[in-house]
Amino acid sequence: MYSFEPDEEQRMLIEAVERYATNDLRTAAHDADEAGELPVELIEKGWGLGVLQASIPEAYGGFGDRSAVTGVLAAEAMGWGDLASALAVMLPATYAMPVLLGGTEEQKTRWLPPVIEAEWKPYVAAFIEPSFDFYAGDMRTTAKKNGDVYLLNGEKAYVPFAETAEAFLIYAVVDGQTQAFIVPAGAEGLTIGEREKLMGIGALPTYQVKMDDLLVPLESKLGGEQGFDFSPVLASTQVAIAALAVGVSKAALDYALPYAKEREVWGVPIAQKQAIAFMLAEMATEVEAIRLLVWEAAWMLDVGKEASKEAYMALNGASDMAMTVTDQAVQVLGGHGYIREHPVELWMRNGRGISTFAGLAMV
């Protein structure tokens, strides 16, 4: 059975992330969303905390071993600060972690150090597809072997920093199985579309990416000729997004609760009104329940157990929880909840997208 108490190294790392979330992410979130741009120094400061580096062995440029539990603790803290910024800081993990989990020894040695040893750079994953019925286990992007290369065809959406990316990890179907390919920026047949206009995460630049007979060498297929097991990679992104959702929802709760205690109507704090009190209690219950699901799924990944069901339940529950809790926070604030000077409307917009964000983070 897993423990609820982080060890000393985890505690030190998470405390540093929490300070960063409070002092940097939270204070920059509103202006970044309004401007539609994240300050580079803000991302680099988060990268310097070493969350991903601590999950990569020394042989590949890091200084630790992978811990999904540590990853979700850090993701929750950063999600509490600001979702768009958290996704940016965690972006290189969407490229590096699948390589660690599914790459050959040669691929790990070749592809991981450039990501881990340098400053933050946009190494990105092209995972989500622009279709209403998108399912990660049955993607429409295809990769067909043609002699000594693969031909990739399809479209991807929600690809962060695609315009300035160093390299892409592109997911595609090979013989009915979801696989992934490393593709350098500027490759012939790879087209970057215009920046997407989204309801939430407005500070994070995302793009649609199109592959039209994109030539990829055989050695760029993750896991080599035999490929890799996609299940733990999918579970890893599901628990990461679920942890971020817990952070966003906890932020909404932490803002709505003191507001309800201070806001008075007819001389009585609204927190004492039964409807508001019940709503706040429901919000707190949802956050705690989903957090436990996330921790359990992350622990199962760490001990090598099959975690597909638990990771799916965590993300599915987190998606509903984020929509409910952030919406209720807006309701608690009443008319003030609709004003952009209060952060709850931003959290509601961000929370609404959780169900579509698989692939945008990984632990």
Second form
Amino acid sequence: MYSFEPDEEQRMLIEAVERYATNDLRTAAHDADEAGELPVELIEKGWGLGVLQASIPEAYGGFGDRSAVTGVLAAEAMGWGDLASALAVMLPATYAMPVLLGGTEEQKTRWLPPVIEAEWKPYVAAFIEPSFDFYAGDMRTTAKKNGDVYLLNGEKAYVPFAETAEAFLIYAVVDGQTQAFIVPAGAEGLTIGEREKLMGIGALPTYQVKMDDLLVPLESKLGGEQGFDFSPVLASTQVAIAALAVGVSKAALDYALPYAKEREVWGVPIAQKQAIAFMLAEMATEVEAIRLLVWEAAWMLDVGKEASKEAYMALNGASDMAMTVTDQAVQVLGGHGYIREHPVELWMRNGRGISTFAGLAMV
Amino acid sequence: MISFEMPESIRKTAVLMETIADNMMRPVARYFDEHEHEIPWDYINFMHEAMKQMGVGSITPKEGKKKRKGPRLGFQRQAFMLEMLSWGDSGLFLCTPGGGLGSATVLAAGTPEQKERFLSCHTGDKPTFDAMALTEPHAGSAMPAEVRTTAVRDGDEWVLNGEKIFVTAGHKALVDSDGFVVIWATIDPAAGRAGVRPFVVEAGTPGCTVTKLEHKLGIRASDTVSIVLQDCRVPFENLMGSPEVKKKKTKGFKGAMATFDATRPLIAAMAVGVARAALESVKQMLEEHEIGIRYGLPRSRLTNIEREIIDMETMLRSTWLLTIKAMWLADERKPNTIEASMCKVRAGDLVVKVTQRAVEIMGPLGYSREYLLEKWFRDAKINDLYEGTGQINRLIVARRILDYSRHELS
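Having displayed the form predicted on its own, please output the structure of the form predicted in complex with its partner chain.
Let's see the whole complex now, leading with the same chain.
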């Protein structure tokens, strides 16, 4: 049966995240973006909502089972508050979720509890690479087996909190397959570069990371000897970023709408002009349609269906939605939309990044 | 609990419809496009018999008399059926006998007795049709506020006078079968839209004449007609809604307008069906030239054709999900005005864009009448026009999200 209603538990979670997004993220977003820094208490409070903890089974320190649908509902609400903070709060999931999905029993027991049972710490993933045609299915970072170790070589970019990270999950190609390795901070052969300067998500500190004959023991390869199946992990990050994009776009719509009802031109609110009203109608339609695409892909992951194509298309649709809707929000505000006093220009900068951000969040 | 599980019973229905689309529609689609106004009796009789055997007089969902087991699925099932039959051929689909837009109005606005009486014509031995007449020569989207067709009470009858245009299947409903047309008329011209009511006019009623058969860009298998009402008398009980016009209260009108919340997603479903036909056809033609679509690649690594196809597929799927949601809300008896207009807006955009691109991508083959792509391009456009243009539906969405009345935003 089709149903488009979150259940009671999901509703309660969404409400909690929405309160946090409204009261904490939204009020902090502007200054955090300008300062290029997130208050630690802000991240800790978001971590305290327990979104990730609720999707990790008790055996590994959590208190629930993974649900990608619940994850995208929470991600949308958090993305509505602020994208940079949402990525920071959700960051440990990029380390923990692949372990949960692809790790051996021993790896899960060893690697998950330190992340889940503690307060928020930067457990991070090194996924994206600094090339224009970066493709997750064809990474340039390599891992070569050499006796009882793997040798990792390559470059990563957009690695959040790399400077202060506890540990990294580094993706690299082994015999043509995308695999991942757990690497502790400070490992020899691992160089953290300068902090990156990006167009958006300015409050999130990100770094380039270099691997130069980085030695990784065999047991640190995710999934052990035979490795793990990358495709559900990729799908998981695609729907997560797509859900955040829905949140960002919804934020832009929710801001532009009341503005248009207040702002007057020739004595009437601009919202009473079809040129503006139609734009708002299209924005709302787009958000509603793409949200369903994201939900469907997440639902497929939850019921164990092959969801690679759907997750890819959800992010494909979400990238265009985020760009179009945030751009239209700036347009509704006119010149005021271009001024950093209003948040729409930040959302437009963040919106452009959606097509690049796969790898930065997981549900 | 959010779920995208297609109900098994709907899946079975869709498979059946696909068989019909493949065998009864696609093979004759071109013929009936090139022989406008020729009636596809083979398809009509087949559908009539099939529906009789299934125990339904129409594909319009009815209020079940039996106790339901599980959730209501009627509207959702209908969306799947219409999508599939329009995938077969949207012109032929519009020739499907049984309940059409007329029945939809009766179902939305009629009393149980009226439903029983008017819809029973579809369960007879011969196929029958119904239609709905709203548009008039002077106004389309401004309807029903500017209805000029009048209904004047005379004892236990109403006397209708006026002219209706663009009535889909009007000829089949009134001339080719013993069906009926729902005529929207005003019982109080001074009251504006509050005075507008739907009336059932049955085939053979004196004073009701089909005056013009339109020649169209597409959906040529389907007839579109003008109807003139000249002192056309119908029984008092053929009025749906209240015979009184209460000041400031427009319940009779609003009840009838609920029709569109049910029919707009159905047009969206039909649009999605045509779009899917075009998209699948292009993919198949490309495959014959050994061009596959590499899903998963970033845009920087895709060819232009791949990017176009993937973007269209993304839009198609999201529009279809929006349509299912609008129908799910209808089945759940929840308000769906916003979703109904949203999916109509997006489906109109979708089908026009996809069919335009399909012809463009296939170049000389796309433009050729050897293939159906150019036909779908012509068929597509009507979906952005009838049951409210893309613009009027944008207006409806905008009013709802802005909480504006039609006076504040028009």
